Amino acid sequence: MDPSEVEFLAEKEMVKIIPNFSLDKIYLIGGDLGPFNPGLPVDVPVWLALNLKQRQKCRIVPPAWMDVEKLEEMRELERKEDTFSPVPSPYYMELTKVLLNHASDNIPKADEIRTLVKDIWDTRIAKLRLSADSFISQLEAHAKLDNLTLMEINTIRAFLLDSLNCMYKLRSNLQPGSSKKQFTDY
């Protein structure tokens, strides 16, 4: 899975908008949306919110967690803890990127939020790299991935799979009585 696929999944998350048009309920395969009345908040998927925003049909209300104070607390907690702290959304990085790229005028303190989320991301990726290094150096057979997002797992996946594949080959060659066979990559 590449980052664009993870972003696609993130666009299914619900966000609140304030429409400036009237429309009855919309019946979609994924569920019913609306009704849309000017000035009354309604929950819609991010993909629809972005589409309406681009056509100047609504104002996007940022998620509750997209607040400077809450993100500062999250950053400090992430820096303090050795393990991964729970994140406010399984797609916090993707949602921040998409909403700030397309609706930054609807989000107060957008630049500060962008910086805080980047700090949180960098801290979590550094922890992930340290965890992966420890996992590999201690010759572990399994790992627990609590509180990691799909994008974070996706970031380390290729490195971890290649490392584990190399470890498998080395261990197989070191076992007594092993013959020099060609190994296939898994």
Second form
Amino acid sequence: MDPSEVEFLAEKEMVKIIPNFSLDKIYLIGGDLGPFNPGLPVDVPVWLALNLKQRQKCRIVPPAWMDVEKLEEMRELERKEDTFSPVPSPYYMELTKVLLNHASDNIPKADEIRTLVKDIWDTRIAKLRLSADSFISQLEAHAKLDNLTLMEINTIRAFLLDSLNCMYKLRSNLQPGSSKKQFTDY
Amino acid sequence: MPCDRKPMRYGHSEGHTEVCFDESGKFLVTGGNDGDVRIWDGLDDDDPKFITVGEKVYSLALKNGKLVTASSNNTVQIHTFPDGEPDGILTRFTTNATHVAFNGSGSRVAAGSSDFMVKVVEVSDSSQQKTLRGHEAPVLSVTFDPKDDFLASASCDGSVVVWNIEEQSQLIRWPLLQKTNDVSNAPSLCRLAWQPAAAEFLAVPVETKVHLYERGSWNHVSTLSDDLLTQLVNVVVWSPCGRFLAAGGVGGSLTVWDVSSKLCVERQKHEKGFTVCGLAWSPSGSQLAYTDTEGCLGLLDGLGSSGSSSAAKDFDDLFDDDDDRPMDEGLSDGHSPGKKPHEDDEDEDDFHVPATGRARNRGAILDDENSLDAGSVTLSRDKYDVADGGAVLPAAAAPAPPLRPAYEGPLPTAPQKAFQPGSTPAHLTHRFMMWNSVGIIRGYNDEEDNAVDVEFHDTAVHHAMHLTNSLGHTMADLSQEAVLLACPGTDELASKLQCLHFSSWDTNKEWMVDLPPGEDVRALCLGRRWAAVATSALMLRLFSIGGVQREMFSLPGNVVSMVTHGEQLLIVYHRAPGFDGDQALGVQLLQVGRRPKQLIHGEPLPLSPRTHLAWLGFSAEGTPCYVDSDGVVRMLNRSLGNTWTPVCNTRETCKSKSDHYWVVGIHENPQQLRCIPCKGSRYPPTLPRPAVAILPFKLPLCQTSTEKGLMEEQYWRSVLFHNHFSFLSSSGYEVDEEQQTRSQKEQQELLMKMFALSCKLEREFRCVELAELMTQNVVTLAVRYAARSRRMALAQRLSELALEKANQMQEEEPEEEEEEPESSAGDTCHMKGDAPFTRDTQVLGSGKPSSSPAHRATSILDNMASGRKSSPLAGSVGKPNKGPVLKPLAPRPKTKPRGGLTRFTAFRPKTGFQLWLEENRKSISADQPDLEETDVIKEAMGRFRTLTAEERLVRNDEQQTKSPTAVQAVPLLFKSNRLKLFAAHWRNRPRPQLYS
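Got the form predicted on its own; could you also share the form predicted together with the partner chain?
Next comes the full complex, this chain leading.
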């Protein structure tokens, strides 16, 4: 999966906006949205929120977890624990990216949030690499990782699977039986 | 006493903190829980010098360049000041010392300790000690007699003792305090203070009051108290001149009394409400430093300078002349009893007419958020105290005059100041001047900028505006058409009203009006095409939105708040002085516009006890609502004789006690209370931008946790919140009929559920009561339900009820027919002309009159007619309203909905009686061919009544099964003219929904 595909999925998450227009309920395949009352918060998917924001039709209310204090706490927890701690949203990285890129004026302390989320991300990816490393070096057959988000899985999937394949090939070449087999192939 | 409360700053880590001034008054010295003594060069010193004296500093005293501290290692040490060199240990105790104090000359130090002892030590020679034994618990505080003969101490054993130092003996002992076992558990630190210079009085904080004991006689001569002081007094200090006494207490109260008059001259509150535990006057007497138990340091600046006559003048100026008079008289003529009755009268008068000017003065000093409650309670108490003080203080010298009995009845409350609903207090530099359903007006008033920002929720109304506020506007209102701003008058400039009429179609988008000199705008609001302004001259002035002056009238009292909706104007004013914390408010509801009339004639506005009005407004549908400071939302119930029903208590949803909800709007359909949650405050900050939250309504009915209570609450809430339909239709506004039917259905469903529940609980009487609330066709359902659950007695009663209801309906119908021409005749002429036409279209237009082209034509005619007839204000030629919210604001242009018509649209399946009538009509008319239509029905009713209950039930059941065929039977049934209308509606009726 592409990161852009994951981002696409993330855009289905709901976010609160404060519209500055009024519109009755709109009926979409994915469900009904609205009604939109000016000045009154309403839940919409991120893709719609971004679209409205770009047309200056709304203000986005950042999700509750997108708050410096809460993220700091989370970062500390993430650093302290060896395993992955639960994340506030399954799409925390994607949401932070899209919301901060398009609606940073509606999010207080946007820069700090960006840094904090990046810190959390880096910590988690480091853990992920570390666990992949120990997985390979200890020649384990399977591993269980909790609380991973889709984006994180995707960043490591391609590389990990390819390298495992490669290693499998290399190892099977080393084994005498298979080399014999290879020999016979010739 | 006008003084400036400087912002608090961090001094020490949390815990007991003390403060004193050096003799020059230049430095502030504080000692705290972190073991440091800090020397501040004024409050703004960012880098204070510090001396570390131990792990903790329990107490400190400074005189003659010597700093004495009681620190944690059970010693009392001396350091030089300001260098901070250690200068030896003065004395030791077996446990820590709790309080140290210098005598007047600085030659001796007294120290009290937790080991129950008080020691008096010569500073020059620490071997010369005197030990005062006798306390039975840790010593709380010590103080020297300025003449050096005596020493007073307070202890945890509950006693305050005066010692003779030389004889080391107890002179007198007062059991005044609460007993505790340790200083840390003592409710109050009870820091005593002896009046400097004259040394006449010893001040002892006793609970919420300060007792003054006279030196020598040791009599309790007077008590200083303040009604606002509800928590314990911790520490008292005398001003250097000995004229004022300051007290700091638990909960952060700071109070200053003028001792000679016993008047409370200053009252401040710690900004965070932390307990004040250290207090010190500067040597000049103009500053009062204080510290709290959280280690913060604060300063009150600009207090009257010590004893100088100018200071006294200042205090006098604070009060109006009429206040000084009784005081003067009390002092000069206090002895002559002949003077008394006159004085009584005067006070009586003052009492009935609280001097508002003075109250405002006091309100301005206390600029904390609760200032509204503050004030004249104490003022009147002050007044009585003045008389007492006048009598008591000279009493020492002269024979005592007869004392006037102290007044102990209810005391008047300070009248609440006028406010704009949806605004935050004016003293804030960044504030909301208005937050309503249209938009937000923010006011900025700081060094850089004095500006007003107008922003619309719906950007389609108008773009955001930024105005420089050169006139100093403090009040604002916002509507779909205009922004209205007003500023209070100054000495040179009159109070001004400015209107930015952005929806005007000409090029002049702004107008301004000066009020007559001496008249200030107190409240303002924007209606539809008009504006209203209430002024300090108890006047209400109406303006058109274009700036034409219109009607004006006098208000019965000082306005508190004022709001409008469409053509309605709601005014809340002070009816009379309130007592014991209550406000006595009155309310007027007027209709301004085409048919001006008063709907509520100045009736009292019910508020929760000891609260004030916090918000006033209309729901989006036009029902008056208000919120009191306890967070109770009340709504006008027009169907119950204009009474007020509480519909929500916002405080119930608050997580913490200091959280509040700041209401910005109310919607009845859907039921929404729009408000801004404020964490730890009453008002939201402008930044970060607060988000609106929605609270549900809940009527405070009993036992809403039970199923019955829950459904009752839902039912009555639904009834209350759909009252606006009848109001809107009766005053000629457009009504969402679909919504109305839906709400009626919802109510009936709830009734049916309650009915079923009562049935289950075998409460048959209750079932009948509920059935009485139902509409006739739902009653028939109830009959079936009862029959099925084998409650024949109940079923019979219900079917009687159903019949009764059917009869009522039959009777109502002709009445309504007759009423119709009357009501339209009473209306304006153009309405009358339209009436027959509109009725036709209503019937032909298959229940959707708005879609018929014929209608559009009439609406245009209508508008033109009204435009010609009355002033352009009343017409509705302006731009059409888009928002669904605004619909009720627009007078319905097409038809005058009549009660009969709207009621017909509600679905009405046929009753058992009607079915029976169908079948038996022929036989009746055969029997008595000469009967009129009405007589036929009467006859039929008589016959139907003679049927047995079972037979009737069959009819009712049939009615359910037969309803499709009933449609064909309709023309047969409704032969008479009178029922034709019904028939037309019957065909278009919504299909009845069966309750499962």
